[in-house]
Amino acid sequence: MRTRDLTGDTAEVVRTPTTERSPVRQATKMQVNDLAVWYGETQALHGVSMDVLENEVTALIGPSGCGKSTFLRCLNRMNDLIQDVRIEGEVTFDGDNIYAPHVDVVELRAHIGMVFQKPNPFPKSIYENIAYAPKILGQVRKRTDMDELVEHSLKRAGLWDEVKDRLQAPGLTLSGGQQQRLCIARAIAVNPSVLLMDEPCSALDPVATATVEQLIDELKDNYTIVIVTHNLQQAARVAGYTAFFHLGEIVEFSDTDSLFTHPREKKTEDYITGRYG
């Protein structure tokens, strides 16, 4: 398999995930090795290791405060923005360590986009919400090319037909579900290969949630997706693989069907059956 590193160079990368790290033998997009995170004196993650499989949806589940979002933010170095955070271990993306000193974090986040829990459109027009990052990164220079990119991104997010006649309207005038899809369109406009989603449906009503879940299912053909969710039914619906976190550790990582129907660990069974959490 030929992959592109963060500087644009290409290299041959051969992946053979081990059975305890990855549920099956298939391409690994990101690999986490012995990841530990501290916020000041408080340790949030304890030696976490797992593979993120390419063109799959991986769900992170577990009780509040178990380290799911901390882990997710490590995958594109969003934790760098937090004061007094300390990170040990290794996270690789297409075989390259994203914490290496030479890595351009802005470029990294263009490759590994993020959608947050609460929709957060820029205070700009719908069009400018999509065009802003490609323009800043110098990816698109001609207006006609930008128009095509905006249309393509909104179509991929299932929003084009709803907003094509009001692209200059403020993004903040959209409904909550539309705003979240706008944020997804904004994330994919810079052509990432990984999308991180931190409880993207928690602020949405059931109809908007169903729309976003359908979108996630469609996007996995082109993107590797990691989603944090407290909704176990949502994990079962959208994810091919699920990792159960507890007290800063991964208790169990498996294909979703196996984890929900035949969990190997009692802690997992207790959580998914509602005995705690």
Given for the second form:
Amino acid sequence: MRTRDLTGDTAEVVRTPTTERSPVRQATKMQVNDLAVWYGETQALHGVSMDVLENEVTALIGPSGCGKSTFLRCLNRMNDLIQDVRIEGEVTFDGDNIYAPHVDVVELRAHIGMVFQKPNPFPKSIYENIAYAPKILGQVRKRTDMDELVEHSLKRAGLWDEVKDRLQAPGLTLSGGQQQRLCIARAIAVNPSVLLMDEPCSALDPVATATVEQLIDELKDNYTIVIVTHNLQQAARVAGYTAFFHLGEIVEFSDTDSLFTHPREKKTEDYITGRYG
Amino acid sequence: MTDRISLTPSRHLKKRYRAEKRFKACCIGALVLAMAFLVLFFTDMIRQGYSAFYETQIRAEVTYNEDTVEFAMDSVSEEVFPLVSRAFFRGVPRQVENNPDLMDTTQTQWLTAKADVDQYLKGHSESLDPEMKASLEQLQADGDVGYGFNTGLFFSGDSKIPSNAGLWSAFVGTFYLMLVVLAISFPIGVATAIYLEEFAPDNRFTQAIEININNLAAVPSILFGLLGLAIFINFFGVPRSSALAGGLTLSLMTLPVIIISTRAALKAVPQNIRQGAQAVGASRWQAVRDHVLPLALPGILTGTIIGIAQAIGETAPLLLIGMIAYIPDAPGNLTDAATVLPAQIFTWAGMPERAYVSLTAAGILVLLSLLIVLNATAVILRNRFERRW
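Same protein, different form: I have the form predicted on its own, so give me the form predicted together with the partner chain.
Every component of the complex follows; first up is the chain already shown.
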């Protein structure tokens, strides 16, 4: 009973971000309703609800093991790949439940892109890294169109000037920061509407991190971005909204400024001031 | 006040060093012992086998005419006749048939000597018929006895005449056998491994399959021979002694090796490559085909080569399906009776004539060289293309 009360309670409180920032309500891109996830016997998420606003950067913060990565990976059904996972609840994307039986995961993932914690370019050329997905999805057929798309994607990811002379070089010859931007370019090449980022800067040095953060800021005009980060300053810098996860629940979800300056919950305050976690 | 810290080793540390030295000495000792056995084996094989790579030849006038085609023993002089390999006389009519210009001519040729003579001159046997000895000494005095490379060792089939026995039929048999093993166990093995590793759910059933595959790799090979005999030959009616029957049987042995090594190679491809591909909208199969397989390929090929090399060296299962037999002619297709290199060695090892001892050793050297080449290819492939993560 206790859990049910708790989840019901928090769900009411944080289902949409509390905001003092703008009175205008933005469109909701994705909506998560009462999402619960089990890995075998262990429950990782306890009935979480949350709205993801369009063309905004939403950051998910919280201590390790709090369920923020699990939550993120539910948004493009990446968790389906894990054995013994059980997912309950509803996640909508433009109003459609992505866990409905008629939804095809492969189709879904073409619309909701993902960038991983560790840069994972394909062991192919830079060009092939970008061109792969549009090719298999049948989005681009002509060679000239593909050249254009590769150039455009690399430019959007701020990598074009660095690699334009060596597009045929293996993607793995790039530095860590470049590889991560290549992965971002790869993700946006298929023109998804949502971009999920799972600690995209945790393997990067401060300079590369700054570049990626700047990139995120530019991308939000065209994409809805959800980013998991351990770096609180990063959340404060890039995100319009921030959700604080703790033990598989959302403790607080509001616009970033108020979350960091006037946290309503004691736990949030403890976490962001470094007393906890 | 306080004692100065001494940086010279304490008694305890010295003891540790001694233990370390003992351990190192043990390891080196084991290595030296293993190397010694290897060197001993190789020197013995080379010592016994090298003489089979060259042969004694006798220079003689060979007369070709209608009589000698009929009675080939008349084609050389009476003194030379007992010294020359009988295989030459058998070949006279065919020589003339292939080259009609030879008819009614007399040619000076180097002829392969009889095995007795060969062994006598190589010092492997002391005894030789006194008459033959006399004519041999006469020929030697005239400079009509020489040595040449034993092409027959590689280019003629098995023979009951030792000076004519060679590995050709075994080579061809081994080649056919390899083809069959490769054609069957590579696609089936790789496909099985891909399914088990990439698609199959992890449940009791797949675990049972996995355990069985691992056990299969450890089953004594003679049992595969029994299985091959019962299933392929008796049930499906595949011709006995054929490369097809042997290849099918050995495929059963090679399959688990290929499955296990392919699974290991697939497992070594990091998970985030699969996730990256699927996150951009690739299906599971596309992710495997386009990204996982190319990375795993060197490992898969290495495993396959090692599996094939194992199959090439296998003898026991072939006993039961009739491939260890006297096969003088190279098989022309997959269903002809065939033999393979290790089987040929086994056959020769059981022959009574002295000449077969060096032939056996030479066969072992050839088989070993083939296996070394194959395994070296596997190592080179692995080193050149393996990607470390």
